[in-house]
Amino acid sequence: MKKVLIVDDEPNIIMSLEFLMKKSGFEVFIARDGSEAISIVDNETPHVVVLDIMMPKVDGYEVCKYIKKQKGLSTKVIFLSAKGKESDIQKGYDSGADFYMTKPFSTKNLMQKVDELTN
């Protein structure tokens, strides 16, 4: 079974990726700040991480970089953030995100994305 994890502080936002992922089939694991995400990611090596910026303790850009600096790892970062700016989207790519989704968000890019990056 292909695991998801989801790092985001907003409850409304995990409950409906978490009820879609499960949905579709993932096994999905939650992180409400990054050092919860990087733990997570320790132990449970999910295939794909979505992962909000603006987080408590440790911010999605330094979660990212960590998950791509881990050797033998292939998981893949979508970053799903409120930061639309060109200068947040380039900082997303720079650390290492394989795609980055602005809020407010589409469920079904969303889920097409993480399909598209499991297979």
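Numbering follows the first chain given and starts at 1. Because the structure is a prediction, the values reported are computed rather than measured. Rigid core here is just the name for the largest C-alpha set that superposes within 1.5 Å across the two forms. What changes on going to the form predicted together with the partner chain:
- After superposing the rigid core, the Cα of residue 82 is displaced by less than 2 Å between the two forms.
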Contents of the next structure:
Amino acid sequence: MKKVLIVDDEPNIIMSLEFLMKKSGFEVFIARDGSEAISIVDNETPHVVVLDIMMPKVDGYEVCKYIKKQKGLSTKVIFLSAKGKESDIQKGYDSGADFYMTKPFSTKNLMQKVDELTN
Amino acid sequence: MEFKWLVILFSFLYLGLLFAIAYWAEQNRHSRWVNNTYIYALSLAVYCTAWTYYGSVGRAANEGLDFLTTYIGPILMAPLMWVILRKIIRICKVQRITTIADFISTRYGKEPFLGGLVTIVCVIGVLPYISIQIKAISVSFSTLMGTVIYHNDEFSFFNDTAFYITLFLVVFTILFGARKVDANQKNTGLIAAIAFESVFKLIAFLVTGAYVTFYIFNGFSDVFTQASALPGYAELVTINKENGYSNWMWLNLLSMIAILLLPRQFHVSVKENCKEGHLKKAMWLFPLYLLLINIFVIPVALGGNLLFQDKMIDPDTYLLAIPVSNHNALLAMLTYLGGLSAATSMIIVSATALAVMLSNSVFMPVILRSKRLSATSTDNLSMILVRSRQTMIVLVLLFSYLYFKYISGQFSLVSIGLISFAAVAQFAPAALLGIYWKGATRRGAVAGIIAGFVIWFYTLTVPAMVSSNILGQSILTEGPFGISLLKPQQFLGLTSLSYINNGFFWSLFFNLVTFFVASFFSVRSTRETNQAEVFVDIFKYSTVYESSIVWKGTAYVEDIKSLISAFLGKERTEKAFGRFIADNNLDTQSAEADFRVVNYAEKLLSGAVGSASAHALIATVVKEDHIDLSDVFNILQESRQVISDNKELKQKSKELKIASKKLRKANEELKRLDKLKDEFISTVTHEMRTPVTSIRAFSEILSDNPALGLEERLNFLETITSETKRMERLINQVLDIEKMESGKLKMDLLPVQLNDIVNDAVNTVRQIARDKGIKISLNLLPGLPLVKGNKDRLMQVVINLISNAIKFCAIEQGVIEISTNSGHDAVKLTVQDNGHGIPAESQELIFEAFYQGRDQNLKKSEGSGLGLTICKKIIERHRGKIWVESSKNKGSIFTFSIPLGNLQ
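Having seen the form predicted alone, could you now give me the structure of the form predicted together with the partner chain?
Zooming out: every chain and molecule, the one shown earlier first.
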């Protein structure tokens, strides 16, 4: 079973993402801020991480860099953020993300991308 | 015998060094080594003569602390220099005045008589003072030789070292003090030499003083301890209780005046001043110098009293006699040369100042008046002027020498110095009141100076003549013709003051009384009135001086030019006139001279021949018409108008500057607000994306999954509803803020009871708190005063604060405490939670709309979006304040206060 890590600080968004991932057959891990995400990554190796940027404690860019440093290419990272400026997106790819999607997002597009990256 | 020649050799080597310094400084007259504030301050120390160098010790040994007044007076005057001396300097610069005689004479309308009078008083007062400097050189020389010579008539000139030194000083002074026609030009070389002498005498005194104190004795306390066994010790180190204080006061006043008006001080501080700004540093450097040179006076005096207890040694010579009696030849030589430098500096400057006065205020007016000369051309006048000045130097020094030789043998250094001070003090009313009081008149000045001088002569000089046996004793003991009220030393029965103070007091008293009475009862001439205006208000007129001296008549430019070039040379004259005419936009072709040109010419001449002579000379080439006093004031009014126009312009440009500064500030403020607005919009839209994201995600889930269970479906629909509500709330908040910012939100303020509002608010949120297991405790002050407020809006604030507290409360055992309180000027409400607190750096920021903090990617705590911003705005509309106190893990206390005063 493939593993997915959802990192967001909005409970309702987590709830929707959790539903979508479970339906697609993922084992789901949840982190509510950056540092929680890092400690999960330390123990598990998720196949894909859906990552918010603006979070308390450690921001998404830092988490992404950490994941890429620890896990290399084996863990894919998709940013899912309300930050939609060109510079924000560039920064996301610079920190090693595999894809960047802005909120609000299309559930279909997201799941398509997740499937694409995990196969 | 050999030692004597060695001393003479060193004396002349020292004088040679002076010569070299002066010569070097003249060659480098524009170097900053010779034109600086330190040189200026040091040149002021020409005040310290041989009378300081040897005489202070003598005075301290004989009379105790009185010697200090000579230095305390100038130190007291130092802070006033910026007010008084700067004014005098400005007047003299603007009018090219070079001496105290010229200063007083110009103030009272440039009559030659007054200038001559002042000069004569100066000569009579200062000549003996110069002579005691020569005496000091002579006495110090013989002390160094070990032979005590007090008064030796048969001692011939040709064997007297002091005579040769005087001759040398004649040459030096002529070369460096009186070579230039224009007395207004700076004598850079002379001043450099004086500054050097000031340093030299200070070092010599300090070295010898330290030698006596620390080598011969064992430090200050040793000297004082040993001396305390001497008879009369107590009198020497205390001020006599009976009359000592008033004597002390008068002596201080005397030297306060002297520091300004002594011819040599006037010369260095006013005439040789290159920049008014130099005064600033001199104001503290000069007092410092005086302090330093007095440090060892009392130890040396007491030490001398101890060492020479049973020997007949003149205390005036202690400083030198101590190293001599200890056979320390090197130190003795240094001390001797220090004394020589103190004496020579005074002689050089005084002789220069007196010579300029004598030639400009006595000799030139006499020459110009003699018909013989006015018939001849003025071509050779400048030569006559320089020669007369040089002759005057020879005469002044020669007379001083003769005075020393035949008269001053009898006096100690001290009395002559103070008598000289008192003579000069007679100028204080005319000179110092003259620059502040326009009503002072020439008659007042003349009468005051004459009255003061007569009393001075009677009370101070007559006793001196008695003591040198020129007059009989009886006049002192019984008074003239047996009238005891007229005894010179207890004049008019005044017995409480010392001899010097008695003379000083009465001379100044009669001087002042006569000065005022004569001023009140005399009419001023037009010219005098004009000068009074210019002197008193010099800071208004100094830029437009030439138009402020009022004058009517006819004169031709060519005549004036040829007169001036007789003194200044053709080239300099042409240059000066060219510049003046250009600067003042005058007609260059006009043959007839504008009155400003005439004034300028007179000013140029004043620098060379003194103001009275300059005026007389100008009168030979112009035909002056009578002018009314009213004309004077009209024209002065005009020249003042020029100044005030100028001032207005300055004022306008100042206002412009302020306005542009304000504009710049407003612009910056606008930019800041613009940036805030941008930030606000981007954060609001960002904040709205969150609920929209959830709504969209669940809507899609619901439509893509028709087979969802009922429970799940309901859960998702509820979420959509709550996120929609969140969206709605956000929109309302934004609209609220917009309304409040633009002032559209009406907020009626009526008397309200805060306790009631709190109760209502708590009722609406109680259920939510209960669900979360949070306890709300109320602590409301009974009888809380009413304030003016808007009930609904205040309720909004309280609910917001409680909601925040519920959100941030500790997850287990959450407690919220709400209390109201009343201070003397405001009521307060606090909401305290026991959550994890707010970091100090965010405490201010949480009230800002969506402030993101320094790191744009880190999210701040939820719930702090717009709520607190709105709270702050509501409270501010009530003229109250809202703030938070918090520390990590200790919860937060939100407080707002509303002033009681708003209930009116």
